[in-house]
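One chain follows as structure tokens, the form predicted on its own.
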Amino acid sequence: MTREIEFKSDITVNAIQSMGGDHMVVAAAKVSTCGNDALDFTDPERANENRGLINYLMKHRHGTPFEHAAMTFFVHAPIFVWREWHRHRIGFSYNEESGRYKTLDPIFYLPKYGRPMMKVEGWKPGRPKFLKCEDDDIHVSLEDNLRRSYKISYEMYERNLELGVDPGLARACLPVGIYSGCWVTCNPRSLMAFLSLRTHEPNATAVSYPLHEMELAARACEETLEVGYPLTYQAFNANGRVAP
């Protein structure tokens, strides 16, 4: 029997845990000159007195001190977002739900009204820019196309499962608009590399033009960096959002 299809227009990013902070960046850097005395800098209260050191490390791209901390997120996003996110391999760990071992839930992505989607004049794939759709008929048609294709594909998926075939094969008819849940763990250095590519900041040293939905996810992760590592975050922005 066909399950009822659910439609979503958001990317859910839940910050689960965070280890370390600015003080660990300082402690990791201090070991090169202080040896065992670097242990004294693991006190979070000492981070602020070393604001200049963190900025120096960022500016001159001494990156390894930013690897001695970690953040874990649980993310629910469409497969087309994961295709881009999984390209970030260095410093990232992933564990994703598997269509080989569970029946995938019928949850599919629909864009919100106002999502930039119309190509600008002179559009270039290397620098993709889009405008908000001013024609409601276009958005309605797009949404109708997606709803219809999702319904058909999931019905075929269920029929494939009923045949008793390998679930990993049965899912082959499903589109990239279906949602998938995944654990994501990274360190501040890898997250900054991620943010530099997956957010659009006109004043960044290297301006990026990310997929809209990918940027929504990246911005949610950025909030965790800003709150948990404020000195690191400030230095990241002050130095053109270039990962060290």
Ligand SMILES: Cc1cc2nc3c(=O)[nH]c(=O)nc-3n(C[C@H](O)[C@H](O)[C@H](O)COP(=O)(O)OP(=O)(O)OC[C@H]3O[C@@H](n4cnc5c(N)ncnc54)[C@H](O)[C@@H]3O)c2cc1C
The other form holds:
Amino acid sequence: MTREIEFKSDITVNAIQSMGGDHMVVAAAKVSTCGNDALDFTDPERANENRGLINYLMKHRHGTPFEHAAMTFFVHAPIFVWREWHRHRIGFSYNEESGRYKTLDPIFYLPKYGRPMMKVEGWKPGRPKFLKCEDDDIHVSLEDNLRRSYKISYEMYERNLELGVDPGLARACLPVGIYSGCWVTCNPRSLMAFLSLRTHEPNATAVSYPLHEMELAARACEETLEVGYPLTYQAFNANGRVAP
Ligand SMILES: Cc1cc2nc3c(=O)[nH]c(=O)nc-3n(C[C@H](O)[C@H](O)[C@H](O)COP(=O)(O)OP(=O)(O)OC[C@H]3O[C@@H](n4cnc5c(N)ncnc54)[C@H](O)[C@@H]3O)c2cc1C
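Would you generate the structure of this protein in the form predicted in complex with the ligand, following the form predicted on its own above?
The complete assembly is shown below, putting the previous chain first.
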């Protein structure tokens, strides 16, 4: 059976749909003081005149008005990224391909040259910092180790499938570098909570040190927030990237 192994070095984030916008943040907040007249604020043209309100909501962490919108992504990422992403439970919906009902494709992750990976002097957990690898031999060895283990793992997976056993058991030999596809839907509030933890911004109120590949995915999602919800995005940055 032996299928050809494919290698990928990127995380593919396809923005599929985006519903709502800054105007819905305003409209949601305005019901508090305007009742039915809050409907007048659903006009996207009126968002800009209320940028101060959006900033106020962000600054004082009035978060619920940021929940009346949605973004959907289709993401192709290695399992080690999904292990981290799926920890975000609140305001996130997921549907992932199954290792029980389909044969997993032989697509595996290899880091690009230049991926920061060498521990800095005095490296410590909690603030893990890495430098780019200046030694080509290290990168070549890492890549070789990964390629070899991916190949043997996938061969064993195929052999397990040939035994006719439960595919959910046959996959036990596969490594976390294998890719998986997943739908992700979230709202601006939950996305900002995700971005605050999964991006590294030295000027953020709480500086996070995310996994490089996790940050690549988060940054791709961040673009959708920036484009679809520009006032919200500006307020998020202006207030230290603290999710409301
Ligand atoms: C740099 C970094 C390193 C990490 N290292 C580890 C690690 O070594 N081991 C590990 O296990 N995890 C680790 N994590 C994962 C982390 O502990 C969280 O699981 C993950 O960041 C999701 O955050 P969250 O719970 O705030 O998100 P969500 O689950 O989306 O929750 C969002 C918010 O809802 C509220 N909330 C959700 N559930 C509850 C609850 N049960 N009770 C009360 N309030 C709730 C909280 O305010 C929470 O912030 C790491 C995360 C980062 C960013």
